[in-house]
Every structure is written in structure tokens, then in C-alpha cells.
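In C-alpha cells, the next block holds one chain alone, the form predicted on its own.
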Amino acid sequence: MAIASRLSSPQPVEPVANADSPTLRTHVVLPKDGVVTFEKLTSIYTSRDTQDPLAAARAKAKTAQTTGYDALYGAHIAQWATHWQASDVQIEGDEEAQIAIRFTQYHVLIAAPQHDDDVSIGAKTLSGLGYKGHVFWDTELFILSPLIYSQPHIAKNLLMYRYKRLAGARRKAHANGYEGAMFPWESTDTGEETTPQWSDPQPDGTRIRIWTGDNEQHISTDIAYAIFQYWHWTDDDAFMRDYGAEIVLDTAVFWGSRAERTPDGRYVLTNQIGPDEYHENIDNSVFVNRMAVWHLTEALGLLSWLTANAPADAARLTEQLQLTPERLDRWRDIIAKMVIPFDDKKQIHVQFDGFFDLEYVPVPRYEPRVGGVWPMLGHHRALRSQVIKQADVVMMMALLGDQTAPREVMLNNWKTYYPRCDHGSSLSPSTHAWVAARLGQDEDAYHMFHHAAMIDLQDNKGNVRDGIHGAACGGLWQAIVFGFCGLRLDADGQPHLNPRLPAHWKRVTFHTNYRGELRRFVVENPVLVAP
């Protein structure tokens, strides 16, 4: 990396040598309340942009002296009007949220990849070095929602990443015995898994062993649920053709390896890490085992797809992917017989098998808090109860919306398992927030919107220090728009609303760009706005 700078002074600039860093001295003579005005270009060139990346810097900061700070200053406001002309969040009736969703709009955007589609957006964005930068689920399920409804071009940058290391998870899949390709659970530049096996030293000396780059294998579906969310929103068949097909049925090709059946003719996921990372090596997580059967399903759906549409594409895939008839029906299989934890009597979905036996610890009573409970309880014992970190069931009702269960149930799912969540995860107000409003439950829907709002601004999770959160951020817009104005592609995919606003919000405006067409929305509180 090479970075240069120019300052331009009013008086001579000399260098002063020192060994730390570059130093530069002048000396100026000011009348009482004299004002003086320095100003300082700077140019940051890697080795990705060019093979002389200290020539680059250079020439750079030389033309941008020429060029003026007045005249870079507004050509720099006039590219950030464009991005908050799409992105932008307009909410009346609430100033505390009105700051908090420009404030985590603008963290998505400023660490958004605008011109490479080759890196991603770590869990802390580039604004700390919490997670030592790595990439997880946090993007897909998290920050691309804001780009794809909002700037299509940076989240298609985003899923390209993905594709360009397919590589690493088809090693992956091979290296634990499966097909296909299964997408680590932290991901850097090489697409290889990155996620360290031991924790940092407990204060008693111990380390604890992560399993979720073994077996938080739910990843690969996060990734082809965005990659769907992407298709259904911008109608780009030429990325699904040429890119998105391909990840979609190859890490389709992984679930059907994965899948393992019983003497009874039933299919089960055992050892599975779902969203709930409290609990480990689980076996038949209910939001594995729902989202891999989405999953195989939305693939034999694409595979029809690309036969009527991209006919060369499909029968490329199939050869490549080794697509055989038999594959496909094992995939039908697996789809008609996978076990979906689910109690009858109670009507409600069971977070995996035998959640129920654990521990029963009253969440709520823990608070005010800061952090999770799980600290509180121990690891050991947090294992052993059913506090769940984050929204997990919820979290599957967020993604698959009226698909998951009837209404009733889903009430009863709500009812369950949000009692019995931490959120120690970041990632899980929001998703509680979203999934709350669509339920018609204000009140949870406002308290958690609000809790979300605030883990940055007011560090009420206590680990800002770490980075921003950056999943928190995407997830803040998707409570607005998905949760609290209730957009969403109707069956003949048209964008539709279904509004449930805060009791004092006035009113909401947003934009999305569908299919190629920026669109403003308008979402207005009936009580609060005169006819």
C-alpha cells in the first residue's frame, strides 16, 4: 500500500525527518483572530490497483491539488446526494429514530464495495478490528437488504465475491466429506474457512472450542436466499444465468450430501449449529432443516427455469454439477420427508430436538442488562438451558414470512421463544422488531426497534469499542421496511405494502430501485395525517 499527500500552505513547507512518520513544518504570523487555511490531499493505492502503487498515489494527489479542494468538495456532495436519494430513510414523528437509521444507512454505505466485486463487508465494516475483519451471514441476511432494494450495483458486487470463491467452499465440502459446496462460516480473501477453533483465554485459563466453522453449516443457504432476494428484486437473469445459478445448485448439490436418512425413511440434519449459537452440535435444528428443504426446493425451481429460459446454461450446470436425475429425485426426496421439529399439541415449532428438556431460565427477569444473559449463567450452563442468544425460530419466520406456518402458529411461536431470548447477538432486535410488527405486536415491535437503533449510538451492547455493527445497521432498515412499513413482492411480483407504523410515527419515505426504476414510497399513519 503507498500514500501520498500534498499540503498547500500559505508559507513554505519543509520536511523534518523523523523515523515514526512523514513530517512536514511551516511557520505562520497571525494578526488577532487571524484565520489561516491549510489544506491536505491525500492518495491510497494498493498493489490491487496497480503494480506501482507509490507512482499512483503520487500522481493522484498531484492532479487532485490542481483539481482544488473546492472543486473535489463538491463533486464529493454531489455523488453522496445520489446515494442518499436512493437510500435515504425519511421518518416523522420520531427524531431518535430519524438519526439512528441515516446513521447506520450511512456505515452500509460507506463500507459498501461501490466499484469492486471482489471483497465483502466484514461483521464490523472497516471500522474496527472486532472479528479481525471476517466476513459471515451478517452480509447476506443483514447488510445486502438495504443495497438490493436501494443500490442494486454494490449488492450485486457483494454476491460476486461469493461466486469468485467458490473454490474454497467446493474445498470445503470435499475436506469433510461432502458434494458440492459448503461456504465457510467466516470468510476472508481466499474463500477458505477462517473461523479460529479455540477461544481467547477464560479468566480461569480455560479456552473454549467454536464449532461453528465445523457445523454452523446454514451459511450456504443465507447465501442463496440473498442471492433469490437479488433475482426477484432487480429481474438480472443475466446474473443468475452466468453466476447465481450456479451457487444456488451446487451448495443445493451440498445439502443433498449433507441430508442423512433414517431407518424409517425420514431425513434429518444432526450436529448442526443453527442462528442460536448458544447451542451446539444440535441435531434437526428447525431453521436448518426448514431453510435447507426451501433451499432444494427454490433449486429444482431455478434448474426449471434456466431449461425454458437459458436452455445452453442449464444443460452446462447439469454436466458440470453432475446434475443427474437421480440427484434431482434424492432432492424431491429429502423436500417431501425432512424432519420439521414441530409439536402438535402445542402448535408450535421446536427450536431443534429436545430443546424443551433443558433448563428453563427467565429471561426477563435479568433486566436491565447489559450483554447477554449467557455471560451470567456460564457457558457450560448456558448449554444446558433454553436461552436461546438470538432469533433463531424468529429468525425463520422473518425469512420465509406467510410460507413458515399459519398465523396462529406463528403467534405461538412468538410467544414461546421471545420470552426466552437474550439477544446477546446484535443481529437479533431487529429481526425481532421485523418479525414483532408483522405480528401485530406494537408494543415488543417498538421496544426491540429501539434496542437496535441504539447499539451503536448508545453501546448499549457495551463492545462498540470492537467496531461498528454492522449487521444491526442492514438489519435497523430491514425493521422499517419489511417490518414496520411491510413491503414485500405480491404474487404476480409487484411491490406491495402492508403498513404497521409505530403509534407516533406521522409518516415514512423510502426508495427502492425495482427492476431498473427508482420508486418512492409513501407510508402515512391514518390516525397522525389529516385527510
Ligand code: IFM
The other form holds:
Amino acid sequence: MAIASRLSSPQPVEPVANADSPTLRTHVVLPKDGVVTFEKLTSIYTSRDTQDPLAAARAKAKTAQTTGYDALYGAHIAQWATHWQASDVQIEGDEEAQIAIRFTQYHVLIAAPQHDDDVSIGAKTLSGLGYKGHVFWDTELFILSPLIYSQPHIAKNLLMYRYKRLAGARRKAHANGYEGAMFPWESTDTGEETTPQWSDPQPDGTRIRIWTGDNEQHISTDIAYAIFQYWHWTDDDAFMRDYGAEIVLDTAVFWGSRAERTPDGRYVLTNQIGPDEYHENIDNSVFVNRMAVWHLTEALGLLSWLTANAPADAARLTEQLQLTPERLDRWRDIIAKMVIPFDDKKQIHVQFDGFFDLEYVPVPRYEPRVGGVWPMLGHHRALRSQVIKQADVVMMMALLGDQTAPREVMLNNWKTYYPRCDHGSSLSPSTHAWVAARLGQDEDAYHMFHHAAMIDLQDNKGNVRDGIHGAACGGLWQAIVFGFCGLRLDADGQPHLNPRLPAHWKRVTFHTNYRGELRRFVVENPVLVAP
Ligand code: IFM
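For comparison with the form predicted on its own, please write out the form predicted together with the named molecule.
Next comes the full complex, this chain leading.
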């Protein structure tokens, strides 16, 4: 990587020897209220852009200086105007919310690869060293939504990043004794699993084993979910035929081999980690099991679509991925017989086998607080408690919507799991806001929305020094557009709104690119907007 800078200074400058970082020094004497202007123009190239990054960076810095700051700044403003035209969300009636959504959209856009389909977005974007730049499900299930709906060409770049790492996902599946493709929980450039196995030393000097790289396997389905979301919104059949289908089908092959058949003919998934990472290596996470069933169902539907619409691709993938009739029958059997933990008496989903045998801790009684409840309890007690780190059953309800269960069950789920969650993860509040809005829990919805909106602006997780929370940024858009505005696609593929705005919001305007057509949606609060 090479960085070249050019400085225009009214006075000569000299380099400072032995400084900790590249330093230049100059002396200027100014009259009172006098102004002095320095222009520093910097250019960066990497070996992924060109064979000689240093020469390229120097040449670019030189031309930039010839162009001059004003012209460069003008071009910058014009370029940003196109982004805001595509991606702006306007909220009338809530200045704080307006600032927050522009702030978060800005961070999504500066992290997004506009012209490169071989990189993705790390959990902390490019804004900090937290998680070492690694890519998680944060990208597919949070950050991608605003891009899919408003700037789909960028979303496609991000999906191509996964396509180009299928070989790594296949190696991971094979190394773990499974078939198909199993994406790494933390991904970088090679597509190999890069989750560290041990934590940094704790205050007592011990290290904690990190199991997510081994057992947080829902990432493969999260990627499939994003592919369907992109496809349904854009209608980009070519992407699905050429790239998306291979990912969806080969990760379905993974689940087909991963599901364990019990002696009574049912299927279970043991030793999993669901979104709630406080509970590790559990059996039958309802999120994981139900999403795996969703995945296999969609994979079968996709194969039928390919057979009807792109028979050559269907034949190619059937051959390449060995989608034999026996394999497809097993998928159907898993769909029909997967264990979905459910309490018939209470009419709720059970987060995983044995969840309610754990110690009940009344999370709301720990308010007000800055950190999670989990660290207050300590690792060992917390592991044996019902405190949840983030939306888990609630995440399932966000992704599956009305397909999850009848509304009464979803409300029961909400009332059960919301008070058990300490939102120890920044991914949690926005998803809660989205689901609460859909379930008509208006007060909770706004409370969670505000929590999500202030994660970086007020540093309410206390760790913004590690970088911006990319998923919380994408999640805020989801809370507004999917939650409060209720945007979804009808069965015939047409966008449909079902608004439930916070009482003090007058109007929300957002922009989309629906199947190549720019569309602006305006949602008004009838109480605050005169007819
Ligand atoms: O992906 C998340 C996970 O869900 C919670 N811990 C932090 C990760 C990176 O943001």
C-alpha cells in the first residue's frame, strides 16, 4: 500500500527527523485575525489496484495538485449528491432521528465497495481496528439491506465477495466432515475461517475459548437470505443463475449433511450457537433450525425455478453439486421433520433445548446501566442464566415475518424474550425496534430505535473507539423502512407499505431503486399531516 501527499504551503516546510509519524514543520507569523491556508492532497493505492502503487499514488497526488482543492471538492460534492439522491432518508418531526439516519447511511456508504466485487465490509467498517476488519453476518443481514434497496450495484459487489470465497467455504465444510459449503463465521480475503480460538487475556490472566468459528453456523443461511432479498427486490435473474444459485444450493447441501437424524426419525442440530452468543454449543436453537428449514425450502424452490427458466444452469448445478434425487428427498425429509422447539402450553418458541431450565434474571431491574447485564453476572453465572445477548427468537421473527407463526404466538415471543435481552450486542436494538413496530409495540419500538440510533453518536456501548458499528448503521435503516414504514414485497413482487410511524413523526421519505426504477416513498402520519 502506498500513500503519497502533496502539500501547498505559503512558506517552505521541512521534514522533522525522528518523529513518531511523518511530520513536516513550518513557521508562519500572522497578523491578528490573519489567515494562512495549507492544502494537503493525499492519494492511496494498493497492489490490488495497480502493479506499482507508489508510482500511481505519486502520479495521482501530482494531478490532484494541478486540479486544485476547489475543483476536487466540487467534484466530491457532486458525487455525494448522487449518493444522497439514491439513499437519503428524511424524517420530519424528529431532528435527532434525522441526524442519526444520515450519520449511519453515510457510514454505510463510505464503507461500501462501489467498484470492487472482491471485498466486503468489516464489522467496524474501515473506521477502527475492532475485529481486525473481519467480515461477519453483519454485512449480509444488516448492512446490505439499505444497499439492496437503494444502490443494488453495490449490494451485488458484496454478494460477489462471498461467491468468490465459495472454495474456502467448501474447504471448511470438508475439514469439519460435512458436504457442500460452510462459510466461515469471520471472513477475510482468503475465505478461510479466521475467528480467533481464544480471547485476549482476562483480568485474571486466563483466556476464554471462542466457539463461534466452530459452531456459529447460521452464517451460511444468512448469506442465502441476503441473496434472496437481493433477487426478489432487483429481479436480477442473471445474478441468480450465474452466481447466487450456486451459493444457495451448495450451502443447502451443507445443511443436508449437517442435520442429524434421531432414532425416532426426526432431525436435530446439536452443538450450535444462535445469534445469542451468550449461550454456546446448545442443541436445537430455534433460530438455526427454523432458518435451516427455510433455507432448504427455498433451495428446492430455486432449483424448480432454474429447471423451468434456465434448464442449462439447472443441469450444470445438478451435476456439479450432485443434487441427486436422494439428496433432494433428504432435504424434504428434514423440512418435514426438523425439531422446532415450541412450548404448546405457553404458545411460544423455545430459544433452545433447556433454555427455561436456566436461572431467570430480571434484566429490566438492572436499569439504568451502560454495559450489558452479562458482564455484571460474570461469565460462569451468565452462561447458566436466561440473559440473552441480542435478538435471537426476535431475529427469526424479523427475517421470517408473518411466516414465523400466528400473530398471538409472535406477541407471546416478544413478551417473553424482550425482557430477557440485555442488548450486549449493537446488532440487537434495531432488530427489536423493527419487530416491535410490526407487532404494534409502539413504545418499545421507539425506545429500541433510539437506543440503536445513539450507539455511535452517544457511544452508548462504550466502545466506539474500536470503530463504527456497521450493523447498527444498516439496522437503523431496517428499523425505519421495514419496521416503522412496513415496506415489504407482496406475493406478486410489488412493494407494499404498512406504516406504523412513531406518534411524533410527521413524515418519512425514502428512496429506492426497485428493479432499475428509481422510486420515492413518502409515508405520512395522518394525525400530524392535515388532509
Ligand atoms: O456479528 C456480531 C455478533 O452477532 C455479535 N458480536 C459481534 C459480532 C460483530 O459485530
